[in-house]
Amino acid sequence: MDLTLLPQALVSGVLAAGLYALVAVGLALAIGVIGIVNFAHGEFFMVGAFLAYQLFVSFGFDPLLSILFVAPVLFLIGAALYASTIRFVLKAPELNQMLLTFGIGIVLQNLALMIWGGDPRSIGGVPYRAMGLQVGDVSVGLVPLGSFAISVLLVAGLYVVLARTPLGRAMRAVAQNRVGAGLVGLEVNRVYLVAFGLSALLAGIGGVMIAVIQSPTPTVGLAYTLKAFAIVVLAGLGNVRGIVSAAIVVALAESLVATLVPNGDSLRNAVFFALILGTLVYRSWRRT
């Protein structure tokens, strides 16, 4: 274990948090407001950055500019998504609405082979891309700094949201008691057709920052959809305001791994399971 590598380790954990805390806060937005497992919330991610690559490829559109045609696109598909089929099992067992949405995932993700195959698609030439900040033995890449300022700023805006504004306060209500705040006027289906277009928009914009980090491929969700339920996990589920402390958990954990353990880029996905499992039993315990 060679320590020397501690403080850049350190570094990319809390940068890769950003974009963990942006992916998982959809995912706790959906079974906090909704009450729903949402399995597809990956491919709303892998969605969101092959039509990233796709502009940057037809029509030379830089990834940041193309959130602009991303998100609204992702929370149109989301809010679609929800009329057509989620709302039709809100009262259904939640092994039937976990099995819809899993389906959905197949079909989003076997709509993204037929489409874009299934080869590592890169965008490549963003001069900023390659760019980076050396202090001392750490190097940041300006691209993931990049997306950890977006991430920060989109995470503490939705937390305004939830916490200023008539949407926010709404969907706190339904969250608590649906048919109390059916009875006081709230249009409970509206409210939850936002919030799953929201998840499926901060997704979106999470997969856009990837497909500029990385070369997404249409399994690129699984990935992200594992990390995601790590981190709604340890904050608890639907806790919306855990999600930024239990990313930075999770990401530094991963981080420490790969980087200080031998062969540890290997064990990146068992420390998600091993996080999954040990917040569960450790939850189980002090209910005994």
Second form
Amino acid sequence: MDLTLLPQALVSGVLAAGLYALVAVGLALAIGVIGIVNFAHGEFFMVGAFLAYQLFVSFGFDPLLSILFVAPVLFLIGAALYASTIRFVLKAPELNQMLLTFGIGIVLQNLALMIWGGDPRSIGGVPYRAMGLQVGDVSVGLVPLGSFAISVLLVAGLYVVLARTPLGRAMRAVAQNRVGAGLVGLEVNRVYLVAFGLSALLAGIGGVMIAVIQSPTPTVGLAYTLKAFAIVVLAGLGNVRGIVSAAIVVALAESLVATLVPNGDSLRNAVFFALILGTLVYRSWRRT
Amino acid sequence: MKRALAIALLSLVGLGFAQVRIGVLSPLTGAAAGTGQAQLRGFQLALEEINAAGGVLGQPLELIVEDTRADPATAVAAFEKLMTEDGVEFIAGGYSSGVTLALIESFRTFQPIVSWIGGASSGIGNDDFDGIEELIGQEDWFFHVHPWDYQNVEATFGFLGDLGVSSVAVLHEDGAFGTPGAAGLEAGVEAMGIDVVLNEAFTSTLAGGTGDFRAALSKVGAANPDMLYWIGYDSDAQPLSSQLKELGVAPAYVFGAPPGWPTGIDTAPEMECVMGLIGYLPNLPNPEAVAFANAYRAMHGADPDNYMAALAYAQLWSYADAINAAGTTDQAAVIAQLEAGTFRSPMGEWRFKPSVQAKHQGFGSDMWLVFQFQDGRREIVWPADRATAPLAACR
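Alternate state requested, the form predicted in complex with its partner chain (shown: the form predicted on its own):
Up next: the whole complex, starting with the chain shown before.
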């Protein structure tokens, strides 16, 4: 165990939490407001990544600038999917809802495969991708720092929307009691549509960031969706407020194990599964 | 008149044979879809050429392509479907050691002729692991096209010996591809007197990793090797290379050993000077490579930048030539022709020869080229007789 690497592990862990939180908060929004577990969330993420790639290839757009285009497009995709499919299963058994979103995910994956093929696609010319600021022995990557800052701003913005705006209050109201919110005049379906669109938008922005960091493939969303589920479980299903702290716990735990344990990087997935298991056991123990 | 007679005779002969169908198992979707799609494009080109040249036994050759998703259970079901529903006698394609190991019992049950590209895990030199070469290399019906893991490593040793490094850090993906490959590399490199200062596993982005390799790369920085050698998949290449620079970790040489490289990565600034092992490049200086690249571009509108396309092309032509030479689909006759024949490929002529434990090994360590990303291009820098540019010093 090389403790000289500890400061780098801490910095890398905290910065990784930004992207984790961004993906997880969209998932939490769908679960918390609409009450639907969206297995296609990772595919929104993947679509965002491929749109950023395509904008770069076709028009030379810097991937971070492409957020301005990708975000509204993903909102529209999310809203359209809600209006055309999700809203019809809101009262169906949970298994039907899960199967539907799982199916949407498969359709989106295969559409991506048809359009972009299975090869990983790289946005070649991103001059800042490999830049890092050296602070003592610690390197702070510009891309992780930027994605952390964007994620924090977006998650904070979402908190403000939920807490301070009429739309946010409407979302909280329908989350608490769908029937009651309808009885007092809220258009529940419209609120759900906006919430699902926002959920897709947040995943899409996460996807743009991943297009900078990695080489997108049709299955690129899977790893981050798994992390997002772990974070949502850790925060409490549908609890948007707990997402950032839960993301930091997951990302830091992974980074510390990966750095300080021999062959620790291959234990990253074990770490988050252990965190899910521990959380569920703790919660059930606390209730009894 | 003679031509018409010949065509009529050929048609009559052809009527005596059923159309030859070859079952293809490739990961067309899922995490390894890039490789599977590259294989498919190679098969499509070979199929068009074979059928334009008269087909197989006077009939157009037919491929029945099944998607394995690089998933063992899916691959076994797909293979058994090819055997029981489609009744094919020849299997082509192949990718992933994990998938191949899962298929071995089914291969043994049905025993068609299996010509297999993927599955490099031989098991040779690893007492804890029964590899593919050890398990089915002796079977008459098994033909392995891609080099074995120790042949990949042999090529690397030849290059490292010429390069003269004194210490290496190894990062490897933690699956059936990277783990035995890294063990073989470590043993061989140490036998050459080169220090292995780190041998560390990581979870590939292909296997559910998020592409954050900073922890493993920090350990490389602390070990301060002359060379970083990583064994992973194509989608690991960019995050590994960019995070290495971001962290300020600067070994004199960086060598990647994925099966392929992402589309578009050549122009990424962080790839400059990164080296890799590859079986085929369009700028390989031989006429077969140029002809293949031109035909591939005409059919698919892009460069054949994944060597799996070249291997698939070579594999299908070997089947067509062997069955035509046998004049029958009888298994023993086709095996005899596959054993005796010399076949065409973008890498030049090749044939099946015995390897350490296998009866029929296609390409060996001499297939491999070392290339280096230089100014947005992949230049061949080793071996010297096929080099297109000198190796650039980068630190």
